[in-house]
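So this first bit is one chain, no partners, the form predicted on its own, shown in structure tokens.
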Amino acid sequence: MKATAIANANIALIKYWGKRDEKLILPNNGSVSLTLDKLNTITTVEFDKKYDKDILILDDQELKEGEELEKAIKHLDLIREISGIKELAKVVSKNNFPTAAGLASSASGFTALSLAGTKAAGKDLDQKELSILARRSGSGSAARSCVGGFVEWLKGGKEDGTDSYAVQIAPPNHWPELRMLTTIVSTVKKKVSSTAGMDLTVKTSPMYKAWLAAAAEDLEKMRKGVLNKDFKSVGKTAESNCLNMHATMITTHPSLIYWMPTTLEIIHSVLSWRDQGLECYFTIDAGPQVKIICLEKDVPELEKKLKNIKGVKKIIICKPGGGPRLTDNHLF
């Protein structure tokens, strides 16, 4: 009863921020993301009677307590429930990028856990079923990592959440020239998680209702822009949507300011480079890392410029990636 899965992280072009149902993790708005080929999680799950508790080892460290362990055990309970098994599990998971630092590690992590866990439990889920399961992990964006390429997470309207899952807008090879440069400006775990942050925003930000209205319009523009491969429209819409979301965070009580000095320096640089004719756009999730949307032809110039910014620790060049997959290369 052992299986291993690899799942890619996704970065939202139209953000998800806020839930209409806390327990089922149902979003207040639909979202659109790009699954990335270079940011991934590999997870091995084994259910066995020899275990007297659920064990989680993340990036070579066994978690003894805390929110991450609680979420993982809750998710294993869901897998046991739908699979009809009772055995406890050992889970070993590794990310090839910083964990809990604004790079969607929870999305790839819970997608990998969902696929490996259900397979180890003897259950084969289709893409829709896997997306619904991954969504319930406590990281709603995991719903989107269950699909490759350009992805829309449907808001849905049903109370039971059966119509809220991810669908593919276009496959990875639809737009092979598109790139996302992920800049690492900090590897420190953020103080306020996305889950806690969005709950606080929904309750206290006076700008939240305006954000929802704008996000619904942005989603339509983004879907159309992706299908038409309209780079300017995709970039402008993603950048605007990102700033709108962060405006709700800043006006939350107490304020949620995830940006670092280097984050702001990259933002200003992107705006300046664009004024000079180098077309690129930025997007930022709940963290300090800036992702730059560009075309393949401009990657060398952008990489050169980013390396001249002192606070940039690493640049990961990503292109559209595929959905989760099983592998025989177990971690234990």
Second form
Protein chains: 2
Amino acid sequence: MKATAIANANIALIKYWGKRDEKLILPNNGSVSLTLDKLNTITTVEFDKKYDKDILILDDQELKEGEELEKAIKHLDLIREISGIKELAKVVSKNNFPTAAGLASSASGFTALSLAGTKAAGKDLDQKELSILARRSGSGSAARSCVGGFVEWLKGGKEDGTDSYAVQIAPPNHWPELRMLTTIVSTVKKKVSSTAGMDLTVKTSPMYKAWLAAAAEDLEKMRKGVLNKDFKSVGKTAESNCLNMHATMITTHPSLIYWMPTTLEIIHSVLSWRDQGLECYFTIDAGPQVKIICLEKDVPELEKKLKNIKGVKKIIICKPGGGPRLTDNHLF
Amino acid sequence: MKATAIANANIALIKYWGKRDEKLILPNNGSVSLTLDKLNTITTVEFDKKYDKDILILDDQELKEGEELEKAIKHLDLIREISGIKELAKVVSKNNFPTAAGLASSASGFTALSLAGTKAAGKDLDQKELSILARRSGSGSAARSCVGGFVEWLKGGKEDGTDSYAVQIAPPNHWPELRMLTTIVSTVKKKVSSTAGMDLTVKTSPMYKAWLAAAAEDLEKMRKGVLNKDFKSVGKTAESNCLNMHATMITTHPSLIYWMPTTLEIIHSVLSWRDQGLECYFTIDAGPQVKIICLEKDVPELEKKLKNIKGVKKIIICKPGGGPRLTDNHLF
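Okay, that was the form predicted on its own. Show me the form predicted together with a further copy of the same chain next.
In what comes next, the whole complex appears, and the chain from above leads the way.
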């Protein structure tokens, strides 16, 4: 009744922002992501009748209350439901990167919880089943971390959500030269979570419909760009889609401004480096960190330039990474 | 054949972004502004047959080429056309604030040029005629600087533009406690002018239609808010309209990101001060400077807080100001 899983984070190249079903976590638009090899979560789950409540220890801290704990318990309930077990659980989870600062910690976290949890409950899910389960965690983008490489989370059309899950566009070794430089500019927890933020946007942004229409076009371009390894198209489309999402966030009431001063400094720097011939593009999730998409050959130059920006606390150089896997290295 | 005029800058509370007629400078949406008492341009125009070209001296520098010079010469041509004169002109103009950094220098500049130019050419225009002429300068918001206090630039509907000009919603003394703190965070000239920027947005932003629809609603709210001196409504509507405009700019191809790191720092500060009970709102034009809307009673506290933000180079405290006027203090 104990299992441990490791899952990688993913960074969306075409963003997910807004649900059509809040209970089943069905998205208003399809999204595309890259699973990263360097940002991961390892999670051990044990179901046992000795526990009289669900215990969650995240990065060595026991969660006593709050949205994260509630989401985790709800997800454990879902795992118990599909597995037909009743035991409560102890969960120990570690991220190798800062939590809840726009680095997709919840995606890798809920994927690892889904895989370790179902295994500990005696169930073996296939990739599609795992992705549907992870999607329902309330951190929808966890659906994508269930698959390695270049991934599309299908929007789906069915009311029951059985056709909304992640599929692989191409495996990690399809494009081994692609790099994503993840900068960390702030480790402060964001004020408004992605979950709360996207619900506000759907309800209040005058730009939301335009965002959806543009995202649908961007998704087609991105899928083609990835398959053709067309770096310019992938970079431009990712950047433009990211800007559309942030524009839509900014027009939410109250306004969601996830950018920090250093975020903006990196944005302007990337635009100016590109003007000077260094081909790189940025993407930013619901947080202040900037991820830079580039090719392997330009990593040393970019790393040097990024280190000269005062607010950049850390740079993590990622390649396309694989899907989640089980391990025997239990955390307790 | 020589005349001098002083005109105040204005800051839009409901922004103008995008034209329906590029030749007559007819806007896609109506806008509302506050004419400010502290930011002004003084301009002397002399038409004389001794000049063998139009000479423009702006802030002690003769302009030899570029968009600004071309726009000024075109405007002098228009003044000559409506006045029936042929002489070329010498124009000397001074701003008491930095040019082309999003502080509406072109609005006060072209209003002063319109008034001094027509007077020097022997014409006396009424306010409506002056506003239509200033509008056609290519810096449309100059239409608004022709009127004092709280001003609406009517969108108009006619093809010839005769119904698109500025009218007063309320005079400066309607709301003498209102203040606008203009911060200067950068005096670098912006890369993309408002004129070029708005044309790009109209052509390429997927959010532009949504911007127009929201701006029309905002305008109605703003007019009512000003007439009722409803500070909260005026502040919230101005801030939201500004964010919608910047969102639309950001989604332009190529992206127009006028914010600088300090811009964003002030935005976050204003939002947090307001959370703490200090009622203030921001608005930002096509540039990095942030203007803070507040009431007289809160100026000392806000000024103190703003001075603690490292990137703030200057703070100018403005009240509602009057329309343009002639003076005998010629600059040459």
